[in-house]
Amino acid sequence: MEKYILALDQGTTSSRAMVFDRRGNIVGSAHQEFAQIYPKAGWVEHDPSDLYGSQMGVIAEALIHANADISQIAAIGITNQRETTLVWDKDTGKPVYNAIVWQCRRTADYCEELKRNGLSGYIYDKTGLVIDAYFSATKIKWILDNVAGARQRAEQGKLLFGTVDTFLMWRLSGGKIFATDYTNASRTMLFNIHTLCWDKDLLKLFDIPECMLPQVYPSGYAFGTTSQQFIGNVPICSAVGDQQAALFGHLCVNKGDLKNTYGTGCFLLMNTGDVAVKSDNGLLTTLAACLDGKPQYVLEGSVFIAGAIVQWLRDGLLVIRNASESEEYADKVPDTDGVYVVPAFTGMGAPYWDADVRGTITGITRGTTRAHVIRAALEAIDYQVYDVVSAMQRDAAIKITQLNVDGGASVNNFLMQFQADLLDAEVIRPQITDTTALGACYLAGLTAGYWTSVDDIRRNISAVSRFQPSMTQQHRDKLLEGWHKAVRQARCK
């Protein structure tokens, strides 16, 4: 019988499982959505028993796309998002509390005291990364503080962490597993990156027992079996956060590999090899996944608003009625007439990292159309992801020749034609455009087997989209110098 790879894609408002053939192709996918919770402004959470049930639900769907048994599955996969936070009952399996989304903010009062007790060097330098409620370790000290006997039954050796990968790999498996993977826990502000361990310096600044938290182990690894319902005994091979499995779905596994996710915002990654580039330019350095105890490290910097500002055009302005129609409106002018959008409907992210400045439109004239607007508005997005990996470019000492791409705006061509020209750089598009269920996927894949090594998929892959750089360096300079104009009177206080 053929035999396909399961990938799980678990994210912040679906359960996705896709089954994949030896080529990559997917033969059978099914996703659901589940309800997000804000009990405050400013907080997010998610029902446990949605994520894992619409996993469920996701998984016997997807089989029966792809006309397949269990049987046939050689090995599962799973990616999702990251920094989400569970705590359960180690003998019941019972969370004591909603899991904690990377969004919510509601432990950002006590980043702020960290950070002025002067904690922000010494965190990144164990971590890589910026302290802010983004992150695991502040949503595990919150639950233990104030969820009623947490701390106690904690200490005691009773409850479990989790990010999503740790909660799924349990229950699929009846508590057998009790893992997690580089890239994950990475995201925690609790791991190392440099000794690969978890730091009992900061488990003791945010006074969590280590008994709590998973084995760590590398993202493609033979974490165990299944053992639930329809699903049993079928191995997972791999486990990674969504945007490490995006850059591995990608096969950035050289130094220099940059892969860039156009989604409601974007996620620049660049491998780095074996060196944790210490950032001066405000990006975070994190592990990237690997498939043996030699780890690989990643750059990684956000732009907050990239596809949000085409639904800003289609929802708030109401000048295209869906997405496609931008890509229509900015070819019908060769040029955006002088008019730059800022679009820092948030704040602006990196490198800039500025909470304060807000959305600006400069440079219009009498001679402004809806088609400027437009077309200066995606080109908007692509000006920020410049910002970055030139940031990216700076700290590492690489130039990049080449971008690869994905997410929901790749598909449109004025977008990634306009950012080859910007970059000086091909732009690399492929035709699964799924990269994230595509990653987990080749991670589970080479760990049970299913291929032999790196070349083997590449031998396999599909054909690609591929946009050549064509403007002359003058033009991109008098661009580029408009647009830091636009975000200097942007930030002007």
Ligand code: ADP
Contents of the next structure:
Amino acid sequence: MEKYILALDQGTTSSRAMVFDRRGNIVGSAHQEFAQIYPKAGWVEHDPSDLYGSQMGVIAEALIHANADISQIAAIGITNQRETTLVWDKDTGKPVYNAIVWQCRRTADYCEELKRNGLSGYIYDKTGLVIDAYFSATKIKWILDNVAGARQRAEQGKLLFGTVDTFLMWRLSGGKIFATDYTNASRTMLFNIHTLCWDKDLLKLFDIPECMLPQVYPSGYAFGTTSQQFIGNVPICSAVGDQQAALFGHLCVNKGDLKNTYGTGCFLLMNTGDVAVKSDNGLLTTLAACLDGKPQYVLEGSVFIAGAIVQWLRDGLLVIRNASESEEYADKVPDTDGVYVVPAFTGMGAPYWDADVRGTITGITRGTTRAHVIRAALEAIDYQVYDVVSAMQRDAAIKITQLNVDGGASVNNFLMQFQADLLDAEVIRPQITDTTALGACYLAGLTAGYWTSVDDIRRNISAVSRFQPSMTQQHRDKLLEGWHKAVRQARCK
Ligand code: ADP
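Starting from the form predicted on its own shown above, please give the structure in the form predicted in complex with this ligand.
Now the complete complex, all chains and molecules, led by this one.
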């Protein structure tokens, strides 16, 4: 009977399960959304039983779609929303509080206090992270400080902390596996990315007992098996944070390999090999997925507004009816005729880090049409990606030649071609754009011996679309000069 790999993708808004065959094709999949809980402005929570329940539901559904039995699953791989924080009782499994989601801002004031106390450099040197409420450390502290009796129970060794991967593995194994991987650990702001250990100084700073933390392993690792009681004994062979999973899904396993996910925002990750590159541009230094104890590092940067500007064209400006129409309009004109859109709806991230700047459209003349503005909005996504990639290249002293892409907006051919032109690099778009699940699948399959090597996987990959740069340096320089001028105008107070 044919064997498969089952990838579980526990995201921010939905749980997915996908059954992959040896050629990396999806033979069955299912997804289910779950409730977002907003108890106060800026607070975001998930009900842990929704996370687990929806995940179990989609496993069953995906297997039915694949017409496969659980005994045909050679290994399970898990990928998950990063940083989201759960604390539960070791004996009963009962969470002491809802999962606090990465987006939740409840600890923002405390983070500001840490910054005022001059701890930014200290924390960055150990964790590669900038102090922010995103990361798990301050969320765990909040639970211990605010849930009655929690701190005392944690100190007595009665409570466990986990990110979503840890929680799922613990549940699926009936409490036998209490573990996480380097990529998830590196987003807690408690893990020293250089020594690969929970950092005792940080645990002291945040007043978090070490006994509540899971064991940390490489992302591809035989973590244990699921419990017969739930779905039968299946080995869990990978756990990996979503962005690093996507990087692995593109098989970006070598120094200089780079991926970008074009979703609502963009997430860029560059593999920097065995060197933890320090950023001068506010990029994060974090751990990549690996299959052995040898860590690989990545530089990570993001763009706040990417596909979101296409939603704004559709729902705010009402100039397109659906996202794909943006490509038709962009192709109607040879250029933007000097129009630039700076989509700083919520400030700008790397390399500008300007929270006060707001969106601007510049260069409008009597001849400006809807097509020019739509094209300028799409180009703005690529310009922002260009700025982050340039910062990465400077920080890592690496010149990139290729960009691997995925995410909802990567289907836009205009967007991909203009990106290739701006970066003067080839843009590679795989046929299967569920790269996150694919990454967890590859890691699990390699660990379980389903595939023998990365090259073995590469041989199986189906067609990709390639976009070659075809712009002169002179033209590129002129366009970039215009963009940077527009950014300066937007930031002018
Ligand atoms: P997320 O995971 O952040 O929700 P997705 O990867 O599902 O995002 O991508 C959705 C985003 O992609 C939306 O912001 C949407 O506007 C954008 N998008 C979808 N199709 C296109 C398209 N053809 N051209 C440009 N943008 C698109």
